[in-house]
Structure formats: C-alpha cells, structure tokens
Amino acid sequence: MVLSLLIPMNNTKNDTIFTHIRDHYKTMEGYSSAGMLSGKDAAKTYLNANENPYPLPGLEELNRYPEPQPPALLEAYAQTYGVEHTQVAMTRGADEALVVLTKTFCEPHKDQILISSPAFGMYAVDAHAMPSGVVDVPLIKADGAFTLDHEEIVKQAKNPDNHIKLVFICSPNNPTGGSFSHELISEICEALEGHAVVILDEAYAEFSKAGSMAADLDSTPNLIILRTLSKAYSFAGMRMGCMLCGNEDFISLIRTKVLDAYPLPRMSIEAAFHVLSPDLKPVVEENIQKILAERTRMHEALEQSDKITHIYPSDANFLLIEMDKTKEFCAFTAENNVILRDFSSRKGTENCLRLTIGTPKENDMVLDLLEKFSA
C-alpha cells in the first residue's frame, strides 16, 4: 500500500528546509507498511503483514515485523536529547541517517555536499555513492588545533555553480577530537539559511563539556543534528541512532518516505529501552566520566614520551596522537595485539595516530608498548 504525505509549505521554517528536498520527494507516494497501519497491541490478532505464525524456539516473538517507529521508544529518544518525539527520526546508527540525508537532498550527478578535512570519511562515500559531488573546506591548523574556516564554508556554500546541498560539521569531530564553539556553528547556520542544509553530527556530544545543540533546532531551521547510541552508551553492536529536527514536517517525510518499511530491528529496539532507561543513567554517566578521567590520563603520559610530537585537544573518547615514526609504531603494536588507527597517510593527519580511549589496563598496554618501541 502507498501512502501520500502532503508536505504544507505555508510557514518560513517549511520553506527553509524543503526547499533543498529533492523535488520528486515532495509529491511522491510513500510505502506503508502493515506495521505503519496497524501498529503493535498484543491483545489483539494480526493476519495483515504475511508473518509466520510459527515462532522458532528460543526466538519468540522474532517471527513478527517490528513497529517502524516504535513511539514510546520516540518518547525515550526525545527526553535523552532534549526534543519533541515528533523531532526525531530513528535509524540504524547515525551510518543510516547519513545515507538517507544524502539521498533526500541531493540529486545524482547534480548536487553537492561541502565537508572539512579531516572528517569522518562516509561523508564523502556516502556522497560518492549516490553520486554526488564533495567540496572540502579543509580545517585550519591554529595553536596546536584544529578549526573551521567559517568565512571559505559559507563562500563555497553560498557559490550558486556548486551545487552545494548538505554541510557536514562533526563536532567533537571525528579523527581531531576537537569540538567547535556553538555560536560559530550557529553562524554558519545562520549565514546559509535559504542557501544550504547543515547536518550537525554529534556522535561524541556526550563526552564534551560544550554538549548538544538540540536546543536550537527549533530557532535554526536549517539545522539537522545526529546522534547516536555506538559511543556513550556501548551500544555500538545494535546500531541505534537517530536524526533531530526542528521541522516536524521533515520528519514525517522521513519516517514515510525515505526511511525503509522496518528500519529497526526488533532485538536493537529492546534493548534500546533498556539502554535509555533511568536505570541505566547512572552506569552510563560513570562510564564517560571513566572514560574522561583515563582520556587526562593518557594524555598526560603520553605529554611526557620525547617519541610523540604533539596531541591534539580532544573532546572525545579518543585522542589523535602525532609522532615521527605513526607506521612504525601501528605495526609494532598489531605485533602485539593491540590495534590502533593509523591517519599518518591521510591529508590534514600526516603523522597522526588515532587512539580510541580504552580501559586502565587497555591504556597502560599502549604506554607500555611506547616505551619499548625504538623503531
């Protein structure tokens, strides 16, 4: 069955965002699922989504389509972040929401998106794929950091030949670590308005002092965030991410139209209510400030190696790490068994390591196997 979702375009927060939409997804029929019509009650029969009835042993349940959306599990996602549950779009991991964002804004062999290196690479893979064109606006190096070239982004954005649909801004980013103030994100927001969407990845918002911007969705009507549950909250192996937006419109379109019939599988939506349970607050918190504490740690020791050249502030759960000889080092600690992210061959990272933040003991084996190494 079809589903047709008229999008009203009588206010400026519509206009803003569906502007950018590719034009076929503002009147094209979505598909809707059994589940969609139906929804979950288990005091009820379902005959209408061709399951088996017959469930496997040890796997109940299982042989029944989940709910697209589950809405109390919207209801959780909405009071972790701070919105509207008719803000948030569910995904699988934030991996999706990158792809379906690329696939509603930008139209194949046409569009653009602007990202700035270093960046977290399915930006460009996922652009590549549909495909669609990539201008980079690479960071500035500034005082042993990283920052936007705020004034080269909105130039590049604003140029009417390219094309440009999506800005990609990660902060905490993804391989730096560093994050970028919320006023500069807002400006650039601001200065973009009616000419391009700006998707706000905030994979690593927990673990940073500076936290989410969710609070200006409603007052920005061109900002997108990401969020996701891999980092913070050790969900990594069930794939559970989300997008944010003011637009509640846009979100609709979303789940009606471009996300999958069943996007979500069912075991990742149990356990998600388990992960975003009260109960859970208080484990989840102390795994960050752990991670936190070992972060200082790490970096401090690590201040202390004449083999590391520089480490570059980080807001994340993991620090990139400049040394003479990153190759070397890499292979010598895969000789023994601990594997680390070699950037060293990358533009913007020459040289650069990446060490994700792991236990005490995980940490100690890296400094232990730095003041061996003498390659």
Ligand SMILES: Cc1ncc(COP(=O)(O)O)c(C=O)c1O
The other form holds:
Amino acid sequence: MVLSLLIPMNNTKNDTIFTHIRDHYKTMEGYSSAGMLSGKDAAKTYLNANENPYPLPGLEELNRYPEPQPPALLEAYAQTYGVEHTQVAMTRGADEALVVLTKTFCEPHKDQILISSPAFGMYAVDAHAMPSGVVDVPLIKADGAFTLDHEEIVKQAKNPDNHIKLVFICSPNNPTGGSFSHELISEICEALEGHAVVILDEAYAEFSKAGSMAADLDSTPNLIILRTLSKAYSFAGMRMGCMLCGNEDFISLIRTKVLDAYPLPRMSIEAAFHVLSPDLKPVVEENIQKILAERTRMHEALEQSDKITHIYPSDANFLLIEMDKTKEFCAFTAENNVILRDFSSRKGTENCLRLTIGTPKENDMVLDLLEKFSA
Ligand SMILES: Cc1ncc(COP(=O)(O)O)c(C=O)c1O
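What's the form predicted together with this ligand like, now that we've got the form predicted on its own?
Next comes the full complex, and the chain you just saw is listed first.
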C-alpha cells in the first residue's frame, strides 16, 4: 500500500491545517504493517507477521495482531460523535491523541503550545517531553466562575515570537468543571485561522448542557476535537479515545504516519463495539443522569457547610471546591480511606480540591467526613 498523502491543492480552507504540520510528516513514508499489506481473509494462511501460531487456552485470536483502525468501529465512533468515519482517528484514550498531536505539530526546541491554566496537566507534560515550550494565558475568574481570556489567547497565539502551533481549550474544563460557550471557542478558532490549530478537549462533553462542537468541524479548518470513552462510557480501563477533524486528509496522515502500527489492543476493540452498541445506550444515558443528579445534590449539600467557601459551577462529573483547610481535609478523608484530589498548591486553584462524583453512598461518605472534620 502506498501511504502517500493527497493534499487537495484547490481548497485553501481545507489546506489550513497542513500549513502547521511539521514538514517531514508531509513527505515521509508511514510504516506498512503486514496486516496493512495483506489484509485479513479467513481462507488464507498468514505467515507474514511473525505471530505465534499457538493461541493460549481461552485467549484465542490474541496471538494475532489487531486491525489498526477497524472500519466498523470507526463507523460506530462516527455515529456516536456525529461525524464521518473518515474524520475519526481512534487512539489509546484521549491521552494518546494528545501526545500524537503534539508530536505532529510541534518542532522540538522551537514551537510552543498555549494553555489556559488551571488546565489538564498532560498538555504541558506532552509539550515538555518534545521538548516544546508552554505559554500560559490563565483563565479569568469572574463572578465565581472561570472564563477564557480570549483576547489575550489570540494575541499570544498570533505573536510570531511565540511560535504557537497548538492552542488547548478544554470544555468542560478539567479541573475547574465549567464549559466555555461555543461562540467564544468559534471566535478564537476564526481569529487563529492561518496562525494556530485549536485542540478542543471534550473529554467531559456528555455531562454538559453545551454538548459537542463536532457539527462545526466541517466549517472550522483549524479545529480538532478530542473525545474519550473513559468518562461517560465507564470505559477508562480499556483506554479508548479519538480525535475528530473535518479534514480527512489530515486524519489519514495521523492514521498512517503518526499512530503506532497497531495502536489499539484487540480486547479494547472488541469491548468498544459492545460499549457503543444500541443495547448499552440506555444504560450509559441512565448512568450520566445518575451522575448529574448526584452532582446537583452534592453541590446543594456542600453549599450548606460553613467549612466550604465556594463551589465552582460544573458541567462535568466532578466539582471544584474551595475551602480554608483544603490540605488538612484531604488528609483527613484519606485517613478515612476516601481519596480526593488536592489542587491547593496549583496556581489558580489555591484552596481548592476536586471531588469526582461517585455513587450516592460514596458521596454521602464525603458529606459525613466533612461534618466530622474540625476545621
Ligand atoms: C480533560 C481530559 N482530557 C483527556 C483525558 C484523558 O482521557 P483518556 O482516559 O481518554 O486518556 C482526561 C483524563 O482524565 C481529561 O481529564
């Protein structure tokens, strides 16, 4: 199979994303795995991939490499997220998509990414690993919530001295919990067209009233969206996520030149079919509703406590909670086998902890411990 890249030369809007990719990816050949070269046909004998011919008992077929991007699973993702299958590249969690995108766009020792702290920590970790720099345009705190400093983001991302390739926006944002409006994100994308690519991390979108911006992908050439089955689909253990992009040539480049030869474990692929099946859809929806109801209950209950100074509005499956003795409270709950995430030493989330919404019984344990805690 020839893995050359077809770049449509007559469509400058669609070409936008290619202007930002590291040059060598445009010309290098991708790896052609044995499976890619020969296909899979049950009637044939395959002695071309150095696989072991003897599967272990109970582990049939696991002696064989998996399909890199099974077409039927791509279709299931596409239907789930409302895009074409050609606009999806499946990854080992959204985490792998982050590494892959940083690697695709950022030239080590030269290019930088832009984040808005408090932000998901992996954006900066992946950039530093290149190594690439990180420009931080912190979120603005106003009226007890966080919002994007969109003017400063655009200014910094357009500054040629900064060499910004990727602008990360997470909505709903981890760890703050709130969403940013689609209008604001669109405005940033539009202002940065020709300057930088916007990576919109929608890991928690299923818990949000704002929903996804996938419908805007076709008209927004510098937008890439990340999704995951780890959160709303209760599937963190199988490591399945994806990136979505309106430009199918870009997706083809990612699949054939940047991702590993066999990025998805066979068991994860099989289980993902089940997770995305119509049978499980009502269960997934019911679980989301249970989490949302508990999020509201916990917000209201925690607000009653004079030990809590603020709870940030959340569109995700967690609450960012501000209190005077955060460290001490996290230590106290840990002593009682309830583990919370202490964010108090991070810039922008001073005095804050992040509480993942659990089952009603688990959440009650937190309320009980809060009552017992002597501040
Ligand atoms: C904002 C955000 N993006 C991405 C991820 C990674 O998700 P995955 O489990 O799909 O790798 C997480 C995980 O917590 C997250 O909070």
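Because the structure is a prediction, the values reported are computed rather than measured. Positions refer to the first chain, counted from 1. In this text, the rigid core denotes the largest set of C-alpha atoms whose superposition between the two forms falls within 1.5 Å.
- Once both forms are fitted on their core, the CA shift for Asn337 between the two forms remains under 2 Å.
- Once both forms are overlaid on the rigid core, the distance between the two CA positions of Thr27 between the two forms is under 2 angstroms.
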